[in-house]
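The data below hold one chain only, encoded as structure tokens and taken in the form predicted on its own.
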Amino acid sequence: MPELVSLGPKPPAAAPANAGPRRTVFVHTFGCQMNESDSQRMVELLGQAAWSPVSLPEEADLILVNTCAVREKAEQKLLSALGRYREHKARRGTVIAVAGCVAQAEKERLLKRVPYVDFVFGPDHLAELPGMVARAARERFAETGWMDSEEYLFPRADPEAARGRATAFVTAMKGCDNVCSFCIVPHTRGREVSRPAAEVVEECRRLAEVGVREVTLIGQNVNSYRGGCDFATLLRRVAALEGVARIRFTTSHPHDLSDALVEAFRDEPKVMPHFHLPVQSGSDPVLARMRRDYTVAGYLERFDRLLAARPGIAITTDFIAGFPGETEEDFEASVRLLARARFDNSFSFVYSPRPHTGAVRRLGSAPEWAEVPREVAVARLERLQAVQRRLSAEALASRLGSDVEVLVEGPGDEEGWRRGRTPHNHLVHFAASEARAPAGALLPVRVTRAGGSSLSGELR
């Protein structure tokens, strides 16, 4: 049952200086695309109570910050965050709220060491937001229970929010049965739970309804799916969608690759050439330390039938520089597994050392478990870094003099220019106007220009 943790009543705030029939709120996103998500989910449910979202916290009688606690200093951020707010409750009595995986790692901790916030909520409790809201004018609070999976509620997305929008995010699952040595995901997120089949196609023909050509399917370890049917069979019901042109999915677990997803990559040309898969180390002693249930000739010989089945395929992947243990020859694996995989991007961090996690609690116990320095692991990310850099510029340079479709996003950064992406993730700025180019059309481009992240190109 869920856990609502009461610090007592709360003194009478001070009516926000713009009490009005609408209510304003500001929402301060960190972390995942589960969390971009999950913010927009919040923003919405508040929209149907009378709340309308500002761009400055200044402006807000809400302030919503949704916190990840995936990497280091994740704490110490969030308390900068809430520095810089507390004037605004100060001034014009601003709530404030802490959401997301600090907050549940944290619970009434939070509300203790830091007075000034009102209520602290984990991500389970995401669609009691606005009955919450009203709760914190009587007291302070911190709900942060797990629900069952009988209990659980999928915050649905709000087709009419949505309209205008090419690109909407459907959370299929959420939770992580894995409990990798290094990840807290597991004691912030919980444990595997997977919506409905039918409810989640229902979202997304919602939403094809109202203009969105592109959705991506959202869940810490998406692709372990089961709802009903298999991962790839979700994808092919959304793939049959009139007015789907595009279909994504993050985050996925190499061992979560099935033949059967492998296959509807290789059939369905909705389901876009980019696949996001954590590697996380090219040497096979630390990926059995990190709790990875595949060595590197595993996930290569997955890497491998992928591309054969999608040739061309874009392949992005994390990770982690200066794990426990990890030695120079480690690290050196996994520069050469980077070097042959050439990944058309990466994302590379420096281990973090975080609380519940099984890394921490054997940290030091034993030669294959000592720490390295910082400055060695900062030294190593910054090789990988490097190398990684240089990839994906060829990735983009091998774009030149091509056409690409691109489906358009919104305004660039410059006036006069439109954004959008290709099939292969990559970001794509051109010249033109919005009549020619709306939000939501697919669109040919010429690519002219390839810049380190993104391509410059021409309408064709």
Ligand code: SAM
The other form holds:
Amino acid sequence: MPELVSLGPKPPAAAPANAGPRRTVFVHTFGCQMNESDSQRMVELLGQAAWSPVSLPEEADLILVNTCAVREKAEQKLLSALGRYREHKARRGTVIAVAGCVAQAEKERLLKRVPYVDFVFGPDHLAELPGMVARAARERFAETGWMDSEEYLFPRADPEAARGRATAFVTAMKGCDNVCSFCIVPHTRGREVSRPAAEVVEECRRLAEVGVREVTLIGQNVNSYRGGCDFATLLRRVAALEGVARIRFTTSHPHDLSDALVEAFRDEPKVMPHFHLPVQSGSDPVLARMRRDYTVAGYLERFDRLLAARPGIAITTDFIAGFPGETEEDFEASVRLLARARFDNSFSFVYSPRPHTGAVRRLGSAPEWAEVPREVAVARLERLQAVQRRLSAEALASRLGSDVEVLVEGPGDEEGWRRGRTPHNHLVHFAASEARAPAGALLPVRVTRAGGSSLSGELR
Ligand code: SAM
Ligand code: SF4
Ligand code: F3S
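Can you give me the structure for the form predicted in complex with this ligand, which would complement the form predicted on its own we have just seen?
The complete assembly is shown below, putting the previous chain first.
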């Protein structure tokens, strides 16, 4: 157990051994695209204050751990990563900061639990990072207050940092106003705030200007966007930008899959034919306990509308196995839904009880909230994943022999190979030089091999 420490002022720390005009930062990112994007913004902000990113923690003057709290395992990973970073602090005085969702949920408690963490800050405080690093020389602190929609300024992407990249995330909104009973995110990311549409469109335009071809609009519940227009209108406005070739977005709640959004998929070829539409369970009673506010029939109705509007669209999803009270019958309903929908891919997880959630308060309180034994939940998860592996392999195999347009993202795993993505979001490897297939090029590739999770092919 880490000892308790005071949170007051610190004795002056020795300057890092190699303190010079530019200092170095190593960022370790856990979690979702929101965190990936926040980490990029942090590196960009620090870059303006004379910090350079490094790829090894032992070379860093500052280690920033951007954390995820969505499942218990993610939190455990944070603690073991911090344990590893402790020696760098001992050796060279490295400053250690914890950002993201665990920081927001744990606040000062994290400073008490891990005495070698210098400061902790929640997602709303990202823009203050350079000032917080300076403050960390004087005291240990936690910045985890919320800002409301009037106060909050979305950090802007620095287009120069994206030069040479094919794709970029653009934040459209933050937070989540839903109350899914399993999910800690509303507690860690706060209320929904949409970024003004003009700002989102302008950021996309500036990214396109430096060569970014694909933008992914992100938010925890991005299709409930209300930044002066609805989400479908925002997609159309971004699609009207000349340099933007592809638009994606993540992540969406089924109840915000409006007719207008389905129509945007029908009419707007730049909106890529892939939709991540998390369902969580194939059983209505489980969905009701999860507070997902749709039924399986309602979900399938939206699913079918999407397919009709954009035939061939790849629909992916999330499932939770072993939610409290999930019976064999409930679980079989999830397997049936998976087989009926033939999802292109799905991400499935064993239910993890999270603090500050509705489900954890009821866990074990009544038969319908009975805890599912871990070994049962794991066996169910494995079964779902086995069915999905087969479906995903079949979806990929169906592309064999076809020509697909690939947006080149960068080098492949092997010398002389490049990697990119199809409109349906499938990863493709193909042999080519960088000169022939630079990042950002849109090239036709004939699919010659389909693996379990990616394709390979030949340039046409
Ligand atoms: N906003 C998205 C939605 O409404 O579907 C989901 C975002 S959540 C960060 C990503 C996924 O993590 C969820 O779709 C869910 O499957 C999974 N997840 C969230 N809380 C979980 C928990 N307590 N245990 C297991 N999986 C969880
Ligand atoms: Fe979590 Fe539900 Fe919000 Fe998604 S919609 S982030 S699952 S509370
Ligand atoms: Fe994790 Fe926070 Fe994202 S809990 S999934 S990093 S919003």
